[in-house]
Amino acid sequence: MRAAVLRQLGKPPGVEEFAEPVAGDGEVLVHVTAAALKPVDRQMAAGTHYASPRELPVLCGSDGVGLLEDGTRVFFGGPRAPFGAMAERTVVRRAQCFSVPAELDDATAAAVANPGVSAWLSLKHSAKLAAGETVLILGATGVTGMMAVQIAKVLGAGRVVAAGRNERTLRALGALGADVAIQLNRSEQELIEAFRNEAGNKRFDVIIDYLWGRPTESLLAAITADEFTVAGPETRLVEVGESAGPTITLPAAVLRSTALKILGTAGIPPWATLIEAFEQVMKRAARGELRIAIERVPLADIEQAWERNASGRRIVVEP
């Protein structure tokens, strides 16, 4: 069968013939119809992710949509190594296959699942967003950030502030539910003032951070009090990504002057929580409540697509 084969960390995969998968106990064969190319796939292939492969070759792709031998259409995740989703066929545990609404086409279902579930869990499970609260999405112009803007509104956020670097995408976020947009490509002091103005209008209850690095430092400077104040409700900052930098400088004054709680997203949530998030995302996407821009590419073009910056879109590989 044809597949996207990774033979060297740090290099794009190439399309080659690879051995056919054989299902074992509790496993099923999946005839793949669509697999999303996600940042985590690139990170694992680059060797920069903690779950990067230790033995090569492997097939790329961690999830997708396809048909079981009996014709059942499913979304699947976690193919058994060395197999992957970017192949004509793969093998996974049956328990890791989930039904897909008939209203969703394969490419959209493959594209929306990962960013949608990630954003849903960050907002509801980690941040415990309550109706009426103000949410700041830091990194709102990425695919998952755009999904987070929409899901925040779906979950009842009273106000959503979108901060991002892509000016064109940022302008379009109002149609997805953003009430305010903050352009991050400005001087540090201008950025601090922009965050301060929005926090002053109504404090941020929840911050979903896909960037870290300099933008987060500017945000923390903006919400740091410069005088003694009466303690208020907590601001919950959920750290999800590091596309602007892997580290920050965290002054003690930030934590001593504000009711700030910094949370991570490590570990897999309880299975029931994960399933609920998946079902909600799929249901809302099928209704048109969640939208995602996609770019379809054939498996044969994976090497070129791997290096492409599909800003605001999710590349979907079709074997």
Ligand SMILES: NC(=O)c1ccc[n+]([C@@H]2O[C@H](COP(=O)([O-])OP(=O)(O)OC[C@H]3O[C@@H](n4cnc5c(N)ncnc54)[C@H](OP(=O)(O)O)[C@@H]3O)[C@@H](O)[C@H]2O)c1
Second form
Amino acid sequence: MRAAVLRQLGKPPGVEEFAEPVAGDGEVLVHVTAAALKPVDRQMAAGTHYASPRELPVLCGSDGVGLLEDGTRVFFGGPRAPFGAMAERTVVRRAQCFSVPAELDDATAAAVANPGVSAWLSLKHSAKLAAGETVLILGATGVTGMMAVQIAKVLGAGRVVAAGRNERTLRALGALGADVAIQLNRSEQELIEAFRNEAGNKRFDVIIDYLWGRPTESLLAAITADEFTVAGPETRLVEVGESAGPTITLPAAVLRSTALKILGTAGIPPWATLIEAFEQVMKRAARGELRIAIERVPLADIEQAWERNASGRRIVVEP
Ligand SMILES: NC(=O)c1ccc[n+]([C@@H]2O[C@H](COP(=O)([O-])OP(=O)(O)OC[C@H]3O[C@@H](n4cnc5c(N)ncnc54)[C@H](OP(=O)(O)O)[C@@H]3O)[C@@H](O)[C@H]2O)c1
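Having looked at the form predicted on its own, could you now put up the form predicted in complex with the ligand?
Everything in the complex follows now, all chains and molecules, and the chain you saw is the first one.
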């Protein structure tokens, strides 16, 4: 079968013939129709992700949509290595296959699952967003950030502040539910002022951070108090991504002067929580309440697509 084969970390995969997968106990064979190219797929192949493969070659792609042998259409996650989602066929545990609403086409279902479920879990499960709270999405112009803007509103956020770099995408976020936009492409001092103005207007209850690096440092500088204050309610910052950098400098002053709680997103949440998030995202995407821009690419073009910045769109590979 044809598949996106990774032979060297740090290089894009190439399309080659690869051995057919065979399903073992508890597993099913999936005839793949669509697999999204996500940041995690690129990070794994680059060797920069903590779970990057130790043995090569492997097939790329961590999830997708396809048909089981009996014709059932499913979304699947976690193919058994060395198999992957960007291939004509793959093999996964049956328990990791979920039904997809009939109204959603394969490419949209494949695209929306990862950013949608991640944003849903970050806001509801990690940050425990309460109705009426103010949410800052740092990195709102990325595919997952755009999903988080929409889901924050679905979950009852009072005010959604969208911070991002891409001017055009940032302008379009109002239609997805953002109340205010903060442009990141400016001097550090201007950015600190912009965050400070917004935080002064209405304190951030929840921050979902897809960037880390310098934008996060500016944000932390902006919310650091410059005098003794009475302790207020917590600001919960959920670290989800590192598009702007893998590290930050964390001054003690921000933790000593504000009720800031920094949360991680490690590990797979309890199964019931994951299923609820998946079903909510799929149902709302099928109804058109959650929107995502996609770009379909044939498997044969994976090498060029791998290097391309699709800016605000999710590339979906079709084997
Ligand atoms: N743990 C999880 O479950 C999970 C799930 C989804 C995503 N993530 C992580 O979250 C991050 C974003 O994911 P995504 O799906 O939104 O990615 P994406 O669609 O590829 O978007 C990346 C975004 O990062 C922005 N960006 C890149 N470098 C930047 C910089 N130096 N300063 C400011 N903005 C910068 C890009 O802005 P431009 O548009 O201007 O280029 C773009 O908006 C990634 O690190 C990803 O791995 C984690």
